[in-house]
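Presented as structure tokens, the chain that follows is alone, the form predicted on its own.
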Amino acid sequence: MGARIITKPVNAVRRFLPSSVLGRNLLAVLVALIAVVLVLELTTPFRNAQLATMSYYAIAAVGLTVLTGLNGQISLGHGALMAVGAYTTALLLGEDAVPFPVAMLAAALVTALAGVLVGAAASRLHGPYLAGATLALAVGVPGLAIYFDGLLGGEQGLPVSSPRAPDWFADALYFLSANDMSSAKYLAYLGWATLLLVMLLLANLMASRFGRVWRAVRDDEVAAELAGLRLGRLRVLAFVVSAACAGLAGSVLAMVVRLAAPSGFTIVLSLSLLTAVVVGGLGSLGGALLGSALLVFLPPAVTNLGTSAGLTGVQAAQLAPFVYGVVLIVVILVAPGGVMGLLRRLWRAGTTTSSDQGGTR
């Protein structure tokens, strides 16, 4: 009975959805954009800053979803690729600054070129060997900033000038919401607009021929090779797409935190991105979004609970990574397909029960 209550309106809505994949994805992005505007206008500047942080985590995570979830390649070096994008943005927004959209595009292109080199080197590696190679990337790249300290600022890094909201945009938002445009809110808008654009492109790509052949390579390499697919070229292409997303994420990160420094791109960042993809659900863009939300909102929520329970600030802060680790273990044990996999399983169980009841009648 409960399942029928859910499935009936869903089936009714499906009749009005566009028949093409592009149309459905555009509609989903439009709905998400309206939701983003409502959330950003109804929340505090602190939440705006958290949502800006979530946007660059999510951009990198959806790119990693293509590489790991769709093509089956493990990368522990996406933090280093984000560093490439961040430093490219910092250099282009320094003296004689270019417009920030040009800097973001350049960051994606430069990181995609780095992805070609890394992907070509990693295309013959599998499993732990590939993980080890990308781990070396994560460890080595931030050190380049210290070696070339004259250009990249050494340990202190490079300051980044954040873009300011254009007057027409601030006036339009004030007309709609009667709220002033703060710097944090504008950066959140910038990050989420970039994220939605990236998700639209990746959703179409995953539904295309490339998405199908990437899945074929992930599921059975031998069968894919016998079918005539060039595995090396497809692996490099997946790495390039994923690296371009990481470069964009690094560009947004640099503008949000106003700094590109080696301490922001440690191995912890790469591991956090991978855990976000696993917790959310491998191969799902929505899962990457959920995992990114956990990365941003779970630690402060646990810290607040800890201080409310009488722990000191240090003890409460140490509790957050412990709880995150417990959540990761529980999700892996209870839902190997991540949160999105669990939701899909529950949905199928509900619809199957509904069909069985209908057939019995």
Partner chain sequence: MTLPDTSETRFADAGSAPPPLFTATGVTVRFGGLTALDTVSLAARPHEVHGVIGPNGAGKTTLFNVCCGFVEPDEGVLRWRGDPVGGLRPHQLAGMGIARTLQGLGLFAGLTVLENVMVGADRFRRTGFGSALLALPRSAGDERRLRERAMAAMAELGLADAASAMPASLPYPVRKRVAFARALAADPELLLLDEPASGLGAADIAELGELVRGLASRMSVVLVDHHMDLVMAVCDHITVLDFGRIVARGTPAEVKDDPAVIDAYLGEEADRSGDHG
Contents of the next structure:
Amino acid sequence: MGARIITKPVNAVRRFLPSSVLGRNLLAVLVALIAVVLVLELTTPFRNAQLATMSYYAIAAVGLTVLTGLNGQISLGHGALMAVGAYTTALLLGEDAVPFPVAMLAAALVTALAGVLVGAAASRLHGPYLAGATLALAVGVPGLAIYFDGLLGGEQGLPVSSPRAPDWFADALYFLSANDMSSAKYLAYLGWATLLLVMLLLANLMASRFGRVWRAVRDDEVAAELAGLRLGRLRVLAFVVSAACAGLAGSVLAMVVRLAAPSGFTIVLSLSLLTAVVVGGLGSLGGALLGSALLVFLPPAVTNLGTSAGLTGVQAAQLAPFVYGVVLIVVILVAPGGVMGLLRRLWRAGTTTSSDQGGTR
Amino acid sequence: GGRPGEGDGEGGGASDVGVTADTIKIGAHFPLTGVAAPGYSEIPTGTKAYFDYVNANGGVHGRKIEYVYKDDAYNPTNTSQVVNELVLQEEIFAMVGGLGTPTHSAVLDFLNSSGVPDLFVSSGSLLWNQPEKNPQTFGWQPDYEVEGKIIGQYLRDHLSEAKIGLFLQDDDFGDDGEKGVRAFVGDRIVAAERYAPGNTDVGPQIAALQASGADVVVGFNVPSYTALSQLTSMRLNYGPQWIYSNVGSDPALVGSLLNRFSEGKVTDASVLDGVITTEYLPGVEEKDNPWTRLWQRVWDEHGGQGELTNYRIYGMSEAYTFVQALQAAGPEPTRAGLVEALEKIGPELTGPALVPYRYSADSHAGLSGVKVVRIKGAGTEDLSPVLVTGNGDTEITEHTAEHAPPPPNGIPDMKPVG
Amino acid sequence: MTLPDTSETRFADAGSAPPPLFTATGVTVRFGGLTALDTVSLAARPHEVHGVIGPNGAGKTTLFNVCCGFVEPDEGVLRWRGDPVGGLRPHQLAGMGIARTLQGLGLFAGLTVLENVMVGADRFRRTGFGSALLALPRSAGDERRLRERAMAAMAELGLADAASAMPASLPYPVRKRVAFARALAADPELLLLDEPASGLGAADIAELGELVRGLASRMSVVLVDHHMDLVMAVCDHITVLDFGRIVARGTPAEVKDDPAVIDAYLGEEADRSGDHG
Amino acid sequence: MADGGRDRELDIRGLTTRYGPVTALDGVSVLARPGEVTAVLGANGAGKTTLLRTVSGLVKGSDGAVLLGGRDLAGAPAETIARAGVAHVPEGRGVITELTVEENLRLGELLGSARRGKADKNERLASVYGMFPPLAQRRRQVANSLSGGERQMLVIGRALLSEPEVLLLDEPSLGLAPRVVAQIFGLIRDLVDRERITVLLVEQNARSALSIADTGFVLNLGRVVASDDAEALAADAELRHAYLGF
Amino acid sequence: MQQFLNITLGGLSQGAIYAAFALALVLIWRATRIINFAQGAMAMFTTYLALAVIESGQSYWVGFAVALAGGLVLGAIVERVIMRRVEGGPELNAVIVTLGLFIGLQALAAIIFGATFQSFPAPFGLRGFTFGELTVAFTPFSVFIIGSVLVVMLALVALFRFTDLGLRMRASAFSQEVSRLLGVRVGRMLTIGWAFAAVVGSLAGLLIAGGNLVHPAYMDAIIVYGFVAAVLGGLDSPAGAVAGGLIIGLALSYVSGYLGSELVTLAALAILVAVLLIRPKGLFSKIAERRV
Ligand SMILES: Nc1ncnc2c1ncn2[C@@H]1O[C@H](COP(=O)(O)OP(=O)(O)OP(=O)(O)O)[C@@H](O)[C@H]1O
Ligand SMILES: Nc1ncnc2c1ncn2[C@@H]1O[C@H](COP(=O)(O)OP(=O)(O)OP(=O)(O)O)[C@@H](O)[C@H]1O
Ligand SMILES: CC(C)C[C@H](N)C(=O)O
Ligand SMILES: [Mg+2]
Ligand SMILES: [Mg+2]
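Would you generate the structure of this protein in the form predicted together with the partner chain, following the form predicted on its own above?
After this comes the whole thing, all chains and molecules, with the earlier chain placed first.
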């Protein structure tokens, strides 16, 4: 088998990797960062803009995959948490603007706080009851913006003045690639830097005790409780972590879209996040990334196909959701573990022969 | 490290993005899917039909107009994405007719900072008229305040005893309209009920209007809510004089929606009979109007499936205005030139609309007025002359100029300016 | 109501044993109309294996559940080292030094064997959320310590090779030992075992018996099981429940011949199977 | 599905079952005769449960035949096999915990009356309640509230209600008090003698299983390593030592 | 007073609609332990079917029958072809598949039937009953709605409580393996569950559409409120679904009429959270669960 041959070099490479969690994760982030710079510098401004969009979906999705994949709590309401982050950002980047990193931090904090509330309620609920409550959250929270239209701008929302690239940054990249810094590209850098930071922190958590006990709580509540784990607290903590990510995602969204408006946080957004996470492969950061890419790149690709196949604009537009729906179904039917599950299965099919899984008797 | 100055010459000659020797590409965003799609998704089909018609007749300055419209599902997040796509990937020359207040707000900054002309937003919000801040953006339809004012004056002069109720969409649309109405009859408003778009149960709102004793209800709402409010008041046997803003009253659409409830005892087509509304474009029902005849011809030749509707006429009318602007921009159009030309020709611009445009160097507001009409059978009868006004305290005046018919070939003939 | 303390004192005086580590006194539990436990008392002494037996539905698991805080007794007091513990919650047990295995397996299916056992050792963690988030060296040190504890517990049960296996891939007796190791990793002073022998073959049961006897030198054990060979072989004291009441207590030998026990629980052939071992 | 009377033998021939790369059964042949209890013994992981699951159709064997009165059931869906009269008391979790005790029993009874025509269902329910008094008191309770042993009683009672021709018992003594084990074994023996049904009994506790069995098969690593009269097996010290642990 | 009465009556008929939808969810939940997010889209589809029939000149009732029959077939097909493969697997996978179905069906409907508003007839009058001077917001059609919902509820209670089929369906939902061992044709039960649920869903779709406007997304709001109603009632209980539907319908009507319609969605959230915090498994759930 082909994969068997490559395990040796892989093992050899593994030996050179740093042994500490932090070291390994940092190295991965560094590699990813280089990839991001390369991709952003080599692609068109339009792709940059799409990548910026993907970054906020992905930030929310990695947070959600921790909540749902690791801790087993389903949330159909992450869009609402993104709204909290987006509005916080919009308010802070309004009239007397604070520096945007401060706004982002504040967005994460405020949303985390909201996450404490939601998480505390959610920690008592299970399965469809949790789904129902979070679904209501998704449709309910945007209503707040309409009710407090004086502060939050009602249906129209709040405009956001997105940050411009500081000169040193633009210069540095020009020096590297001789490309100009468009605003789309800068926002993409911002989004991806945030995403990588979030992924670093989440990867740290997943490799730590928290990753383990969250999964334990997911798998068997009773046994977890007997081992001294406080179910409620751990659930709330998972919710808070995931909410903070959603808040950051909302913040990036607000800056990329330049607007925080209720119709940007419909139930469709919440459901899309969940589908992204599951299609990519529940519980895996890479899977969340893949799922977000699908969310951003699939619909326009399909619409374009439709248009070039001679469909009218309206039909082509409907084709995208149609294909998206079909893809969702097919992925789950064909690869119930999502794309990551599929990859892992392929990988394992190649490697098990070489490792000694003889069983212990 | 030293590098060439940024900003690709916004005023310079480099801005003929999207223009080739024989084509010019423009774009728009519309809700083609989702809750807002019904009705509004027809607008770009009208626009496209008219552009095809123009193209078939030689285009503008020899260039064919390529019109790309994309779906945003009425979600501002998507709008920002598809507009990115239009501007950065499709490299459109200008945005024409992008629809919706919250949606278009999301791309206002982007379009303006990228120097993309943003013409004729399909919405009557006041936001599009900020030439200082958003020099590229122009409104098109009469804004809701102007319409509200004219309705308010009508109420003051002709229904002077009535207690007035308002039925408002809970956003700028309702707010701007309310502002206009209140300016004239604020003291007689006994109830202002708002509905949240998406919540189709308007029973409580109508019940409250009924309880307030309003004998006239002014609705600033979209067409589906006109139908819903009519159905609900029928249920309650509540029969005030209804006045709907132009956006919500499309008699053809609403009438066809309502008259199908045959077994629901709404048999005759006259459900909307007697309802008051406003007009600024000749509609499908005015079969003899030369403009309508033109639109019918265009639709028959270049339309896709379906009938000509008022939404399609709306789209064609915007397209017509755009052709005028493009002609005025001259044989070598630039983005800056287009904006400049529109500002210049604004005052003398005529077309399918009954009223003049307000475009100038310091106004990007669209049409300046409406006439008040009563729906009668399939058509309408005028209740007021064509009235024009502006925002704020501007007087309402009569617009007496004759509405010119379209040119025989159906294509405007604006002379290049400057 | 009978005086709950009488039976307790009788047993407290019975030997010159050290004071009990954990006592449940006068515990009554009702589920609707059903009285699952009726003024039951139990004392767990250091270095002693205490057996609880009785017919199905007698209330054994319920008694464990009371001791663990899963069921709140309608009446009765729990004491840990003599101090009353009111409103006990299950997650407090580990911190107090009490561990329990479940009647089923209760393994975390998505965790490797090592991780399963590390969860058991979780009470020895020292660092918090912040250091985990930033993957500070402190957090890594913490992990190392937990891993060492877990490995020690696994080594004791012969599970060292299975560290990276998923529980589902293991034979049943091995899985049973994983659950055991997880309980031991908490380094408990009191170990509650609910049917540890169920589903095991004779050889495994014998091995289990030795293990439990060995543990008694370190901790106090309370054991519920229906395998009389095991119970009779490892217990110092036995409490017999029937219909939620205590019908007999004493040493294995005393209990085995108690007619009430034979009648309610062991049945006719009881002594024959008890002899073997 | 009127399958004629009872009194049919279960003839398992060369059954092979794989879980991915693991071969759990490797050409196992077992003959279980009506009116007899046939014990299947072996250490943990020998393949006993797999044998029963393959016979009842819960897992698909890759090879071999399962003949019930001459009809090959191998590969048929589990519900068809159940309707043909094979009742499987699974290892551990066999109750539907969300249903009440009585609903669980009614499911067995439904199968029984489908197979045997309408008998008096209340009477038959009552007979099970008579066998297991704890169930009678809890008939309206959700099975989730039952103790481990009570659940086991429920599953066995339910299987009996389905009027089986072949009864597959996977460790029926699991979690039961010694007295109840004796009672159940007695009951099975009675049933076999009276109704001449065919019983395949899987047990860890080889000694007590052999005490009621007529014949026995010993499995090891998915193969039959010995088969004989129950008494002969129990007397074979070497075998006992190597595979049966007593 | 009249306003209060009208708001109340309006809330009741709206609530009955939520209840109808919630009943479909409860049915499918009891029969397969899946929350069918595509319920609304399926109902929308069959409603368009009815509309096509009615527009071709047939009577309302022919269209009605066609929609229900269409639901039966659609439900069965969806179960057979798609859901079969995720039943009994991870809960979330089923959720995602139904979401995919929801998105796909809605788009398909827009492609086939167009994304425009269409009016849908009602079989009975849409004018409120009049008592002397007073007209109340209660029409013959409202009577029909409430009547149908009650009939469906009673039918479901009877199905699950008194019939063997109901027992088999529930058993299959809880444990496929054990059910199969008991000779239950699990596949058939699940198909029947989906088919029945789709019929009830289609009925809900018709009731909502009657005397109203339809477009491919017209069920969206109902999905949310219907789901909230079902959860409120406790998902397992048909009576709970109806109670939940009425509670939501009334409460939202009052909020909309007296506090402002922008608060409606928030109110739904508040009610749900308040109820679930006190009873985490809904109003009609049986508690006392044994964990160990
Ligand atoms: N939550 C509950 N609701 C109702 N009855 C319950 C509940 N929990 C336990 N019971 C009943 O209480 C009695 C005692 O149950 P318990 O589980 O303690 O028995 P046990 O002695 O452990 O039996 P086994 O040996 O069979 O495991 C049983 O009859 C059981 O049905
Ligand atoms: N679902 C499964 N997937 C993979 N392997 C399995 C599965 N079920 C059983 N096995 C393996 O098949 C072999 C036989 O298992 P089986 O459960 O039939 O044994 P058993 O004799 O019933 O053991 P026990 O006495 O523990 O119940 C074992 O090696 C087991 O690990
Ligand atoms: C004419 C319409 C497209 C206006 C729309 N209701 C808006 O303001 O968003
Ligand atoms: Mg027990
Ligand atoms: Mg087994």
